[in-house]
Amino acid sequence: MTDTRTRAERLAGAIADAIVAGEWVPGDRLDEQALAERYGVSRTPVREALRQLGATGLIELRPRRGAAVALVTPEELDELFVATAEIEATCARLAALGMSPVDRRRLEALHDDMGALAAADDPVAYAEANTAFHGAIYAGARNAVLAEVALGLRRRLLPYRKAQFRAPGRPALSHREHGAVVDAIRCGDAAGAHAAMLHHVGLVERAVDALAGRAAPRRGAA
């Protein structure tokens, strides 16, 4: 079950990527059969995958129809990112205020094995530290309520999120955006927190943008 676990994420990950890549359109249909052949797999693990990408907002999941790719507009998109900026820059500020001596070395401790990561340009463990390294951060906040809105809006991103560390070295730059946060975090630094989150998050979103061939736009939290 784990292994058929495993492929499904990766599965959903590759059709996820080609997505915000351009290769499929909004309202283009995903076959299963196609979708089974062109990745070398079974329908099995498409049908998982497709069910986790219509989670997320990036298909849709039609009775009897099938999936197709969802119209996502790039207002739509900037709305996602504007909220999940003021969201995870709350995270880090009360984080910041409230994360334990532990937590705050194991936050710096995961920020540390993420920089091999960025080193050997590896995107596709580098994707999953990083959502570890945000969670963490989440979970600082001391605040049960943030972090379900903060995982929701992740949720939503989360195929974006991944695809950007295609980019070739959005993986280093992403580790010393983190390194901000970090450091502010691991001082206690309350607004330097909250302005290096902020930052991160715009830099996300112009990367994205950035692969989907779009003009980010411009903001001063960017």
Second form
Protein chains: 2
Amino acid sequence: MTDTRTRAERLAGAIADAIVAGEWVPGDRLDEQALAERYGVSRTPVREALRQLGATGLIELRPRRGAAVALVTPEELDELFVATAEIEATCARLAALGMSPVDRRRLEALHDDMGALAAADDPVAYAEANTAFHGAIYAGARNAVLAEVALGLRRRLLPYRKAQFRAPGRPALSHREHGAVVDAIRCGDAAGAHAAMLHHVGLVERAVDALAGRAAPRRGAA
Amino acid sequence: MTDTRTRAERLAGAIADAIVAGEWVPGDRLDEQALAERYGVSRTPVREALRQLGATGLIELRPRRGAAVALVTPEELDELFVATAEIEATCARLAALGMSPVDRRRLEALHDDMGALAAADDPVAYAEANTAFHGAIYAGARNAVLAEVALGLRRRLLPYRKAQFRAPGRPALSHREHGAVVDAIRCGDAAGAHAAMLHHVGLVERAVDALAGRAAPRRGAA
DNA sequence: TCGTCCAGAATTGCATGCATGAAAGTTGGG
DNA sequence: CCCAACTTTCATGCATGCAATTCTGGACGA
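What would the structure be for the form predicted together with a further copy of the same chain, given that what you showed me was the form predicted on its own?
After this comes the whole thing, all chains and molecules, with the earlier chain placed first.
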């Protein structure tokens, strides 16, 4: 069956995928004509796709100066991480309160499966399963709006956390932290789920900082 | 000095303002040609503006079938309110933890000023000040990303909460709830600020529900 | 009365062309 | 050698035109 979406929509998806895949890195210029030729369309749908992506924050549109993959400052990156952590923690709390028994079992099963990937120290497979894990938390919160916001923020962070799981032993650490979240959700411990998720994403931030070769930014520190 | 923004950007702002002002209500079709004539431009920048607004959720773009002001179902409306409440509560918690003494004083002053508006039962002036109040909370959280998300959700809700303050006595009730938030922030009571804000926005939702009653817009209703 | 089907009209999707503003390159002066 | 102003080049912003799809309304048959 044919795709009913417009070219602009498909382009937006394709360009976003390419950015997340690292084909362009933050700061790279997105030339309208080059994109048009690459995807075999005219500049018009390319421009519409770029506007759409600009509204999500994944790219930046500077009037008369073209589009570029969003280049966030260290301060903005910290805010992005904090915002993501808070929203994911909120999802975890809502999940602890309202997740169905069946969904809880599924989450536990997914977590158990990830244990094997962590033990095998398989970063690629673990990263993929990690996305599913966080997606299960979003779903457990039973709030599509929060999930959409969280996914949007996660996408904006992806260009900066690509290599995160490649550090040896990181999947295992991530898995232990997930365990705290899963335990709290299983017990219906809303505050515990919130705290565990906040702690987890906070650790991810510090890992990214370490990879970037910076000292971990501290909120309000001198 | 001349506006350096492109026509598409200005159009996006103007159309959003018109929607929030109630010039079009949820479900109304947005005709490209009509918009182009109204704002004295061609369809090209109009289309780009519509894509931008579509990405924010304020309008819906149905391929080959035009754009319309987003018509949210009662279930989605509930999710929007919950998400907004959770994010604003998070901002309140962060504000309680990290707001500067000067900002705390400013927030208290703003709250006191709103007391007069509430006593006078002036819904229009109170609604305006209310926006400033919540903006002060966002600022207190010191996280532009969270603030941006909260504002975006608030904007999507605005077409549904326009008449909210017109119920007699509502400004006074809102002001009392704000007082609980302000008190908690003043004491640095993070959990209290979170709970007070959650409660406050939850009450707003119930007020909107009451106003909407059975006349709430329904998609595809029989 | 109701549903179906088929022009005609209207609207969206996209390509193309041109004008404007920004960046790069060049030249002349200090 | 450096810098500033000018020129050139090129990408973006926008208008216009055409093709494809959807919508409308009326005729026709059950």
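Residue numbers count along the first chain shown, from 1. It should be emphasised that the depicted structure is a prediction, and the values quoted were computed from it without experimental measurement.
Practice prompt. Decide which of Val145, Leu71, Ala34, Val102 coincides with the hinge of the rigid-body turn seen between these two forms.
Written response: So the residue at the hinge between these two forms must be Leu71.
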